[in-house]
Each structure stands twice: as C-alpha cells, then as structure tokens.
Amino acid sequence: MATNSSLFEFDPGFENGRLRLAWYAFIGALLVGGGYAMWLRITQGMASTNLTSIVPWGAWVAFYIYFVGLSAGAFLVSTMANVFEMEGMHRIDRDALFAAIISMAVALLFVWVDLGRMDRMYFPFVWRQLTSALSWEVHAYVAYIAILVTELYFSMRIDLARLADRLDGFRGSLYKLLALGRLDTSEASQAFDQRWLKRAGILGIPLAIFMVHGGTGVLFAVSKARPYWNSGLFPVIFIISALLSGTALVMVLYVLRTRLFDGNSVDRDLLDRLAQLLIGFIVIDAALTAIEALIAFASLHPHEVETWQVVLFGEMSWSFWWFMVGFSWVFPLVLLTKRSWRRSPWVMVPAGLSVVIGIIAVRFNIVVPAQILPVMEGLPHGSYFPSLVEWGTSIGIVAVGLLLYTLGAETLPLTPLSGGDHE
C-alpha cells in the first residue's frame, strides 16, 4: 500500500501472498466444520454433547478458562511495558493487548455454547444476584474488556492519526473513525494519550488479577462439595498459569507477526527477556501444582486423595503427564536453558507453542477429574470425553478467534510505526 509520505511505510499484513491464501483456508475449513457442529449444538440440543447431570462441566468451561487464561496473561504481560515501563516490552503491548481481546471474546464464546438456553444469555445483566460469585464475574468481565479497549485505543491512537492523515479512501475513512476523530499528533496529544494509557493498565492490574482470571479461580473454589476445587490456592495457580500461558501467547505472536507479517528481524534481546519470564512463571506454576497435591495427600481427605490418583495415575493421567508436565514444562525449560536458544526465533516459537497447548491440559485436570468422582457414597461414579459435536464446536470458535486476530493484524498498526508509542 502506498502512502503519501515517506515518513513511514504502512503495509500490514502477509509478506506472502500464497501463506495469506492458505492461511484464509485453514480457517474456512475449520469455521464450515465449526459451523456444521454448531448447528448440530443447537438443533439437538445437549443430547450432542457427552455431558451429564453426573459431569455437567466439560471441554466447553475447560477451553472457557483456558482463554480467559491467555486474556489476563496477555494483558498483565502489557502492562510491563505500559505501566511498569520495563526496557525493549513496549514493541508488544499492542499485539499483548489485542491478544487479550481476541481471547476473552472466544472465552464468551465458549460459555455462551455451553448455556442449556443460548438465549438466555442477557439473563444475569437483568436478574442481578449480588451473592453470586458467577454474577459479579460476568460484569468483571465487560469491565475488563472495555478497559481493554481503552487501553489499545491510547497505545495505537497517534498511528491510527497519522495514518487517517497521510492515506486515502476507506482505508483513511477506517483510520479516523478508529482514532474517534481525536487527530492531533503533537507532543501534548501523544503526553495526554500515554496518561490514560497507564491510568487503564493501573486500573486493569487488580481486575485483571482479582476479579477475571482470580475470580474465575474462586467459581471453583466456592464449591465445598467438591474438596478437589476448594483450595485457597486455586485462585493462585489460575493466575500464574495464566500468566504462564499469556507470555507464551506473546512471544509467539510477536515472532510469527514480526516475520511472517511485517518482513522484519525480530528484536533478540526483548525474545530472550519474555524467554527468562517464561522459565520464572513455569518454575512457579510447577511448584504451586506440587504444592497443591502435597496438601491433598497430607489431608488425607478421601475425595481429595482419590481426585489426584485419577489425575496422576488413572483416566486423566495421559492428559498430565503428557501434556501438562511434558508440554507446560519440561519440553519448554529443555528449550529455553540454553541462551543461543532462547535468542532463536525458530526455537522460541516451538517452545511458546508447547506451552500454550499445554495449559489446555491444565484446564481439563482441573475442569473434570473432580466431577468423575461421587461427592457422597451411593452416587454413581462419572465418566468423560468431550463428543465429536463438543470437540467440533470448539475448533470452530478458536477458528473465529484465529480469524478476528488475522483480520486485526492486516489491519491495525500493532507495530508501532516510528521507534515506539512510548517514545
């Protein structure tokens, strides 16, 4: 795309033409597919799922706060560059921000599937129940996305104004009505957006950590039927391996995006700073499991005891040996023990990858071993694995994810067009 000024080069999106058309046609596939099980999910209702009054949680709310997870990692991993100011982050605030967006869209996506009435779903925003947990998390929820919004509006508004300035036709149309009309690009203009870009991060931090991803811990650990859930620590773990999952995110987007969108070198130092977060928030999130199991097993609570046996040695045991300790873990810190490595992106996108599929794993040790069990004696036991329709459903909400992330990326300037909007 040509520009009226040679200022800077705006030209987002595929370098390759053929990876864009491939790319678009991945994701068709998956959105017919998605598509065809959706409407499967809504003409037969639950029957098409393989959930029960037994197990009345599954793929659906694991796959939930698995991108709730991404969301608040993502986000707590901008605010290192837009409110704790750290050197060399501010090139991926932008890309962590939208990211965060993306993922809490397709983790509304995946609750609104998993409501027996989909239509239903205004419900808690006109019956408030104000001793809810599940309630003042849904309004968290549309607070944490427009600070969300807010947030990405300041860190690319002066782009979004020099581009409505300096280029034609919709796309300059597009650009303007994105920057709000505010196209002032002094040094006031761009003092006044950084304000309120750090004022949203400040805000965001303790509704990010306390209300979205801790408060998604504390619907489980609320649930004193099920001893498995009702840990002091869940809120805990959710957090870290959301932030875990969330760096992991980053940095892979910011390597694919960097190289396969924008045509440039990717910055091996900042590669190397989000590799060193990502081996401290695997040590942690590592620890607090073993934790957590240690006190399950010193309780000797039977239903306790029992939840983890079935993690650790029975029917979930492949999801957490396989995934969570061999993707999460130890194949990542394989990876990223050696400094030439972490400095590699061909190395580090494998590696970031690993852990965010990974963490899927955590999310179903956590969503269905503890519904497997009878919570009193005389109770059937449970059995689960998602049905075709559950696993058809999800592919195709990840593809819609996938999807509105693409169209961003070709779109907005999620990389900053002159040295950085923290200049």
Given for the second form:
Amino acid sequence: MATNSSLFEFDPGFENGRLRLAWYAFIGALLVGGGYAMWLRITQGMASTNLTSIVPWGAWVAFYIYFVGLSAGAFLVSTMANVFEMEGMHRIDRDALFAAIISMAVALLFVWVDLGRMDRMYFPFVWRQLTSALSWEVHAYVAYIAILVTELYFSMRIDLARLADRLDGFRGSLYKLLALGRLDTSEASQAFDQRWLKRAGILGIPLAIFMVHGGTGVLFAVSKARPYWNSGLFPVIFIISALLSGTALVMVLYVLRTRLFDGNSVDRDLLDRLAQLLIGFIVIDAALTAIEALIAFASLHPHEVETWQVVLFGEMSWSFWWFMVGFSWVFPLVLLTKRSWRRSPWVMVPAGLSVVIGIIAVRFNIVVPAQILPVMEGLPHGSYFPSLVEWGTSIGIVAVGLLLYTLGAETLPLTPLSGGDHE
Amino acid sequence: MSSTDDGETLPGVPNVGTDDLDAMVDQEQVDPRDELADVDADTDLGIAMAEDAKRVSRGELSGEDYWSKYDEAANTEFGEAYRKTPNPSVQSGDQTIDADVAEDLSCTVGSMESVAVELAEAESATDDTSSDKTWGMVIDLQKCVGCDSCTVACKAENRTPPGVSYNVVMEEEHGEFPNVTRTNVPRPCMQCENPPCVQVCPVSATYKLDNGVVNIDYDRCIGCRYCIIACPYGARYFDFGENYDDEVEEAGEVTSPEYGVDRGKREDGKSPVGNVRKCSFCTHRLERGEEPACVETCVGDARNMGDLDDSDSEVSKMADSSRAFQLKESEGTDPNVYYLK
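I've shown you the form predicted on its own. Could you give me the structure of the form predicted together with its partner chain?
Shown next: the complete complex, the earlier chain at its head.
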C-alpha cells in the first residue's frame, strides 16, 4: 500500500502484517460466535433472553446506552479541536469523529436486536408520540449521525482530495467518491471546510449533550415508576460518564493507532492533555454519583433506599465495587496521578481501557437495579443476568463495530497527512 | 368385572337401566297442549312445528322442507314479528338451508348475532349518552377472599400465554403473630386517566380510548418495552412467544378477540408475540354487553363494572364513597379502577 507520492507518507494499515492477520482472525471468531447467537435470537425470539416482564430491559439496553455515551463523549472530545480550537488536539479530531460514528452504529444495532418485533424497526419514523422521550431520541440519533458524518467529511475532505489526486485505480476513485468530487486542495477550499466543520460542530454540541446523551438520560429519568432513575441529576451524570468513557476511548485509539498503524511516536503533550481531562471527568463523575446516592438515602424513600442497597450490597454489588468504582474510577485515577505515567503511552492504554470497560458496569448498574424491586408491594422481585445468547449477540455486535472501525482505519486518512495540527 | 356385566356397565358405576332414565324424562315432560294453551298462537301449529323440528334434528326431514312447509303458516300466524326476525338457519353452519329456499322465505334471513347487534344498535340510538361512557371498575377489598378465581377466569377468557397474567392478586400480610391481618389486592390494568405507558410509547401503539380503556395496537407495537418500565402498577407484560402446548393439547387453538380484534391462531413471529400485553377490561365482552370475565366470576361479588360518568351507576356511587381509594394516588395517574377499603 505504498503511495506514489513524495509529499505524503500515507500507509494507514497495520504496520505489522502478522498482527493484522491475528486481529482480523480475532474479529472473525467473534463474528462467527456472535452470528450464531444472533441466529438463535432471531429463530427463538425474545425467549432466548433472560428478560422477563419484571425485568424487561437488560444487557442490550445497557450496551445501547453505553455506546451512545461512548459516541457522545468521543464527539465532544473532537469539538475541543474543531470548535474550541484547543491547541494540539487536531491530531485526534478524525479519530474521535470516526469512533463516534461507529459507536452510534453499534448503539443502533443494540436497539434493533432488543426490539420484540425487529421487523418493525422503522415504525418510529412512521408513527410518533410527542410526549415520548424515545420517539424524540430516535430522531435525534439520526440527526446526530448526519452531523457526525458531515463533520468527518469536512475534517477529512482535503486529505481525501490529495489522495484522490495522487493515487490511481480503485483507491483513487474511492477517495474521489468519498470527497464527493470536491478535489480542490487550495487554501481557500480548506478554509471553507474548516468554517463548515466548526458550524456543524456548534450545531452538534447541544445536539450531542442535550438531545443524544442527555436525552437518553431523560428517557430513564422521566420514568416516575422507577424512583432510582426519576431524578434531575440523572441525565447530567449520563453526560459526565459519557465524556469520561469517550475521552478514555479516544485516548486508547490514539495511542494504538499511532503506534500500530502509523508507526509514529505518540505526542506526549497531547496524551498528557487527554489524561488530565480524564482525571477531571473521573472526579466529577464520582462526585455526582455520590451526590445522587446521598440524595436517595436522605430522602428515606423506601424504594430509592432499597434500590441503592441492592446496588451497594446486593447480589450484583461486585459489578458496582469492582467495575464501576474500581475500573472506572480508582484504578485509572492511580495511573493518572504521576506526570511521567500520564506521558507514557503504555501506562495510559491500560488506564483508558480500564475506564472503557468500567463504564459498561456503570450502564448495567443504571439499567438493571431499578427493575429488581417490584413497583408495588406484593408483586414479585426481579432477578437478571444476561443469557448466553444475550452475551453472544452483544459480543457479535461489538465485533461488527471493531471490524468497521479497523476497515475504516485501514483505508481512511484518519491521521492528518500534514502531520499534527491544521496548518 | 362382575359376572352379571351386560357389557354396557363401566367398572365401579352402578348399573341403572337406561329405560328407567328415559321413563324419568317422560315423567318430567309437560303436556305440550297445556303449555301452548297459555299463549295466543295457534296450538295445533305449534305442536306440528315442534314435532317436525324433532324430525329435522333426527335427520328424517331436511331444513329446506321444514321451512317450505311452515313458512306460509308462520307468516300468517305471527305476521310482522315473523317477517322481521332473522331466520338463523342460513348461517348456522351445521343446519344450513339452501340459498334458494332462504330466498323464498318471507322472513329476514340472518344470524342470531345480527339480531343481537341490531338490538344493541337500537338501544344505543335511543340512549345517546352511551358513547360518552367511561368504563370503571370498583373492587371491594372487604369482599375479596383472595381465591384468585379472577386471575384464572382472566387467563381462560383472554387465553394469555405463560408469564402473562393481566390480573393478579397481590397478597399483603401485616402485623405480628397473633395480631395479623391479610389484605388481598386484585390488580388488573388501572386504565389510568393519565397513563404513563401512553406517554412513553414511541410509536403511539398504546393510547386512551374515549370509553376510558387504554388500548394496545398489536399491529403497531415494536416491542421496545418502554411502557412496561413506565407502568407504576406492573400491569404490563411482554409476550415472549411461550405457550401451554406441553400442558394442554391444542392450547393455542382457541384465541380471544382482544381489543375487539380476532387475530386467529397464535403463531411465532405474529402479533401479539413480541408485543406488550395487558388487561383491556375485556373490551370484546363489554362490546357484547357482558361484564369482564373477572367481574363475572368473582365469588364474593367484590368486583363491579360500570359507567363512571353516569352518576346514578353503582360504580360511580361506590367510587364516590368515603371508602374509595385508588392505587398510588400520588402518582397523578388517576386510575379508573377504584378500591373500597
């Protein structure tokens, strides 16, 4: 995949051929397993899950809000570069946007597999309900994906044009197509792109914060039948934990892609900047969660107090203490304390991965505990752990995301050809 | 078993001669002439028609011949009453009469169901407030004995699959031994005036009807289960597609026309499988002028059904009484199911 250009070094694939093979084999194995689980899901219907009428929402919903959060967080990190013009952040602009798009695709796949009638997935665009948060959300997701794609286009267009100019054959035509035929590489065209990139970003910020992820939080918070969710702080925590997971994801992707794909050394200042952001988000996330718990306990509202007791001391409390507190707060915070560690890629990757995994538990601890206690005394208690089919399909859907991301990272100029910042 | 067995007797069943039983029937039978003497219509015609009707049921006479024979006489005898009453023989499946004969009959030809519908229509035409009805249920907790027969009747009526039970009886025990009390609270769908389930449905598949019932359109429901999450009463259930085929042969053969729609045989991938379900106040029964199955079956007469908008109705009087309360009144849902303390 050598380029015939003397001006640009463009070789976006894996540096190491064996690693590439191993990675695709790994994704392939996950896809085969996930595909089988999906076949079981479709043939056996919802009976293949461990869901019940008492706990109607489970792993798929948890993963859905997780990936919406990941997307919103990654997008907001991208706006630090293209809207707020934070120094040295342009390097990760496209990485963040592309990850945000893939995350949304994965999130929507989770929504789809969760529907009792998967064949009716388009119904929310045919019939609506103004008072339904979910009805608004599906429209917000579509608008948000449109914004993300627009942004990635304006961010990447000039490099696509440069590549279309310098490469022949299929790849050249592909880049020409992706640039939508706008092959002008002049400064004026770049300025145009950046102006529209910023405009789309400005539109996207409130959309991502208030509609896409705040809105997903509202979806839960409006449910007064579940006092654990029914709080004003809830959507805010949603947004903060989204920022936390999104920043961590972008950090991990940046290091891995720079090292494994570009073969470059990591910009340590940039890494430190991301790491410091991560510290801030961890502190805010932990503090707001503590406030939320405090309000619940102080209310003495039996349903809220008991739900928190389920979270803290119940059967599944390990997911709270080990994954939520341990993986998403304490462990990364320890790794982030030392300046030299923050500047070391191989310390920051485990720190970031730890957060990315820990936030999954945050999402499970949002969805499941509120359904354990019965809504009325005298009704049965709920109990839920995902079935093998639920785990299998979830892994398969995540593998689809990994595959899409890898294919994109191997073909698209996600690293600006000009190196770091926009010139 | 015994040596005197004549081949007809079953083990353990006393051998009563069937002739004796037939004699008992004859003894109980009233004299037709005496019976018909009390009515205005022609006694001889009545007896002749009855005798021939027996022959029809024995298969000695066809339905066509029967009606050809008596049509004119019946028309002369009963006049307008005969002409206006539909003759159900044409549509009654096993006793169908030939279309040509039906054509010749001087009376209207139709099913008994059409008679019932016409009667109901005539009634509603005279009573113009019936369309403004708000169906409500009042459950007297002092009368409820906790027998769960409402739950069973509901299952039998609505043919709900395993895991779906539109009605449950919540049992609450209070106090410490020996001073304990137990309250049974039957819980159908509350048919709230402000239903949280309707509020959250992204496709408007569930909505409030004018008669107070919260409806579900199974053809529109996508199965996202948001309404189950939103319901403060746990009254909604997801249909996972399970059935009672292992317990009861051909359990899926009989279905219930929920919300007034007959969907035929239950099949995988066909609604309501994959949809959310709940109590409909037995809409299909209300439409026929019957009470919901749970109300009809209640052994203690604890359940009452009626029009909450009609201030003279029993339910609205009970709902106004000082004993009346609703579940989770603080939620602001304003259920149309009331309880009496």
